[in-house]
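What follows is a single chain, given as structure tokens, in the form predicted alone.
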Amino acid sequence: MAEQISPSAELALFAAGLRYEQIPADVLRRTEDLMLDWFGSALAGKGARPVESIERFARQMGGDGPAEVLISRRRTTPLFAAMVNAAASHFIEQDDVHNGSVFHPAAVVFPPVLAVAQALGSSGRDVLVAAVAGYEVGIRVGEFLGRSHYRVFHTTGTAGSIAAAVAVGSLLKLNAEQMQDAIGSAGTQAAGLWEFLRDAADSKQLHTAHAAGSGLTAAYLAKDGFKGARQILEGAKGMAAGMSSDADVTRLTDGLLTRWAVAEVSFKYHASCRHTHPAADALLQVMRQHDLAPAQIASVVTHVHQGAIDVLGPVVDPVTVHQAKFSMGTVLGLVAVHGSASVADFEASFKSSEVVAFRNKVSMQLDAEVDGAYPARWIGKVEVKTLDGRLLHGRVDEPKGDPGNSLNREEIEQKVLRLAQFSQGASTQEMRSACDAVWQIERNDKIGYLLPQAAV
């Protein structure tokens, strides 16, 4: 009878032995598209005092490299583009979303994945091989960890850690026994506390640009025979011992090669939290059915899981734009009054008398079916109480974005040219010419650059 190996070890096999025609066309262009999407992300940081404060660390401890900051155009060590791309593109919160793991794949995948290829100087293929073994893995770790995990842990910047180093991983082509190394190293520095939605700090894009560095880290050091621990994820000292209450080790391995979870990835529409997403899209639903004006609402109850409770509650009067992504209250009320909660509405209105006026209308409850759903499934229910004396019940069982309401690639490419043209990050032109560099980049023999670099 064959040995039974670890679930770490089993993943660790699948992320050094996955190969491109294992992976289903129709996957592949999935991770064609969140690349994209990822890329408009990044580029709407630009600016941003927080990134912009990480741009200036790297530029201090990092010199001339083959890498691109996307922000600023210059090439740098992969190590510190990583970084910067990664802050980057969390800022914005517009980068995508697995709801079962409640992870943002996108912002600790992609950054190290393309300052590494662009460093070795890799297949088109190779990328798409390294993000999808990045995503799968990931995904499955966030699963892993529970929901007692991300009460007080942002799962982007603990799974995120690992998920980067397998992505890595794939590209410097590293054997089993050291992807379960990179494994290791990734998992003993995965980081990430959600205290800092309290008072608005900064530490959102501190927890990608740590995740996607320490990922891209790890799997170096296993290049170079440093050795991880072999169950970072599962053993009596690892994550799950420290960081969760629930973990379900089968999680790990659920489906290698059968199921893909990059298919099952959400694009975010509107530029908030996606905890808000479902009562948004429900509130627009009962706002347009009814033709009501916010004025004639009275109030309006949002049903929510609990992890909504837990990120979003803390929130209470929001003195920023990024705080205010995160109050059920705000982004309910840009909708009202907006019809969106676009980038732009966050920064113009945020904490406009009528924005702030329908943001007092707002509560959330703890509702069992929605709960009972999540997070798999991300209900929204609302209830809304006209001042004429009217209940009305609001209901979007998928948001926007998520795979069975998705983005097609025409709104993908316009999602991203508004996410460029808010930030002035590149021009239409320029982001034209990448949006067609991604869209058939697995023709590529050798990964180039996405923007022109910046003049000396």
Second form
Protein chains: 2
Amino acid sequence: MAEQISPSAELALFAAGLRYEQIPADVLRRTEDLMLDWFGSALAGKGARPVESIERFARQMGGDGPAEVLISRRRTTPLFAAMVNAAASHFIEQDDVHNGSVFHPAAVVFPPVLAVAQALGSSGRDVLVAAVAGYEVGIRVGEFLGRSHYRVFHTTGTAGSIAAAVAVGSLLKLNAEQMQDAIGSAGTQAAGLWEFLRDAADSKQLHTAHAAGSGLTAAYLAKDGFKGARQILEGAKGMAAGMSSDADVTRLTDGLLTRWAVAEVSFKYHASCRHTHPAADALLQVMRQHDLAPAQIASVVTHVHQGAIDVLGPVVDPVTVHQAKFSMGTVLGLVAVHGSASVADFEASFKSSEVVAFRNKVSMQLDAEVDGAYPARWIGKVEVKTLDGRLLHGRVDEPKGDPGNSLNREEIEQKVLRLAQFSQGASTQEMRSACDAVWQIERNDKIGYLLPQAAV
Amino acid sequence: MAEQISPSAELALFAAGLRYEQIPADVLRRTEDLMLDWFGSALAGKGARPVESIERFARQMGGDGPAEVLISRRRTTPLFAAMVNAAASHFIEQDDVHNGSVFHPAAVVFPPVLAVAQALGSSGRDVLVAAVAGYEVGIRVGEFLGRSHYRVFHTTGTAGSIAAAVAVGSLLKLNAEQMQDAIGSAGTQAAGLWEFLRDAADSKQLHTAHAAGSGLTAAYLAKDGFKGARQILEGAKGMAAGMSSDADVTRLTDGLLTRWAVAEVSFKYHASCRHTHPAADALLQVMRQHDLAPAQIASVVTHVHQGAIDVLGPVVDPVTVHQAKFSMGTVLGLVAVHGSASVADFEASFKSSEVVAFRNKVSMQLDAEVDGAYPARWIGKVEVKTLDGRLLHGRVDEPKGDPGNSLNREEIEQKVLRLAQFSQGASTQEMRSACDAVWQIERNDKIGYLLPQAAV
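Show the other one: the form predicted in complex with a further copy of the same chain, since we just had the form predicted alone.
Zooming out: every chain and molecule, the one shown earlier first.
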């Protein structure tokens, strides 16, 4: 007779038991795509003040080790490599996102996976399995914790600890009981509050570093016999009890081994707030279809969900690049004038007279259909009036980067090349070789380094 | 005109501005008492499985450094020394407690203070000021978060991050703005759930290690310019918003510089759950007053608060030392038979026939007066029936160790000597010299080490 097991136990069983052979080939390829995409985001954090702060702290507290810090190219212990790379990954806001859980998996999964794999000499297949385990579990924990959690807590920080623990636990070959210990010890360290947003403080980078570090710690301790709570997620004094009022326990184990959440993850194509992407793509569609120049356009009305108005509405006249990424008009101005809204486009042109002129033609309007579909689907609808009096309509049902309209490998390579160039994180030649390493990862018996070590 | 500042800003201003000269002499002496008391608890964690696990992890991830790990006598970086010493401090359940906030300050304040002071070469006075700052702020944060928080969250873990950040921030000489950053970065990492209790998992040690480590991290980052949320405690998406339903913001700044919360902290005298202490003291009073031997006693009814019944009620026939510490009958049996309930008494005698025989004579009864006074006061009342038919009453209004019935320095020395002997953490001679170092700390221009270094 099958014994009834708890959702936490079932998740642990899944994560500890997951084998390469169980994962469909297209999910494995997508995981490679996400890994390369992550690598670009991590490099793009180089030079950012809060990220470099965390790197200096790591230098002060850690020692030498086998794991690479991407932004400095030094080698340290897995804990600190995971923390610094995680901090770096989330800075430029170009890392991946799972729509339904509003969770950014790459930033908290790949840093600990790469660091621990380098320390253990894991195979490329082990790396892919570990990443898939982390994504699958982390996304489900985010969905489980729900919207009430996300209102106050930064899900990438909280669910991120669990995702990191599971991914590292997979590399450490934890058995199901140890994996449950790791989840318990990660969940009891899970943290991350949105309060910092009001002050534009640096906590976002700390959240991903903390998630990666605390999750890795939990997994190493579990391997050493350190016991964790058996039901830290759904228990009476667990995460949901303390940090959510609408937790849905059925989401924790939804479709394990049949539904691959990793394949539902979106890439960020434009270097701006995701709420601007659907409209930007719809505008590009209209302009291409009708061969319009920006100067021919009189006005653009974007039909959006309420969340977009809440987040983007206050940004009228952005004065920094970061603010400009939350300006619908600026983003549409950049894609209209330059055909793209990349990190470099923002740096060079967010205040250019052409872009500002276009920005002032753009407005937002709440749309019942778009709002009703959100967050499961992010529909983009625009109404473009031309100076010669035409009224043109654009519509995309899945913005560029969403699973149904994903980036191909060429586009991902272009994106990460741009990011590395932007931060001067790596040369084109180094990036080509890193791209090859990721595309070949499955055939690699012992994972190596993505970048050459700094001269000591 | 004075500008209105937020409670978080006021706390930061207090912590950054606190000077040795502002602290009354008796509060400084009490802080030394608490430091020595803590040292004993930290040593007592030596050899405990979960503590040694955290020490092994620290060894794997950290490097050499200037800060001492008490249980292994090796020297590492402040982060890891703080984490391991914090894990060790909370294991034997003999560390101090602040009744009103149900917060154990020593375990999360002294470990980061000692580690960072050793790294910086701070003076003894700086150490005392830092510890007082940590206690004052941590206790107020615990009071602020309230009972609803404590129902799910382990306040020593959550408020502990803030306490550790403030204490380290004081040593790092953060200005008020940086101190507020440190509080912000600590609060957004604050964590610790009671879920582990149900499984007797090891999370309690992880909570103190995490609090010490995350608080220290927050303070170092703040010194480096890393920005934190300005109102992580009381803000709309801060700690109280996410983790409490009865937060009282007035408690955050209650009596700063006039009410010294550090002087309200209780020492644990018996090596058992604090809920057993009032009755144990009341029983000792009756037995001494009437010169009773255990065999002369027919029954003992303890008059207790509901919390004691909730926690101790289920423990009827304890099979481990840890369980026995939650058995009212066993604790009363030990003090009746041996005159004390020390760690050694528990190890040697919790299952002895004499103690078990006495245990079976003990019962608990809810008492309206005792329950009404709790948790502000922990009253002990017992009714003792003798075999020769007498009915005797014992009562203590403040159990041994509470502020009004505190331990003198001789008693604290005896306690820490017993703890060190118990875990074989240090020799009597080493302990004498550590005691002297703490009693002399105020005159020490550069804090040294409490124990000799292990031979490498």
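As the structure is a computational prediction, the values presented were derived from the model and not from experiment. Residue numbers count along the first chain shown, from 1.
For the conformational change between the two forms, the C-alpha atoms of Phe14 and Ala229 are both best fitted by the same rigid part's superposition.
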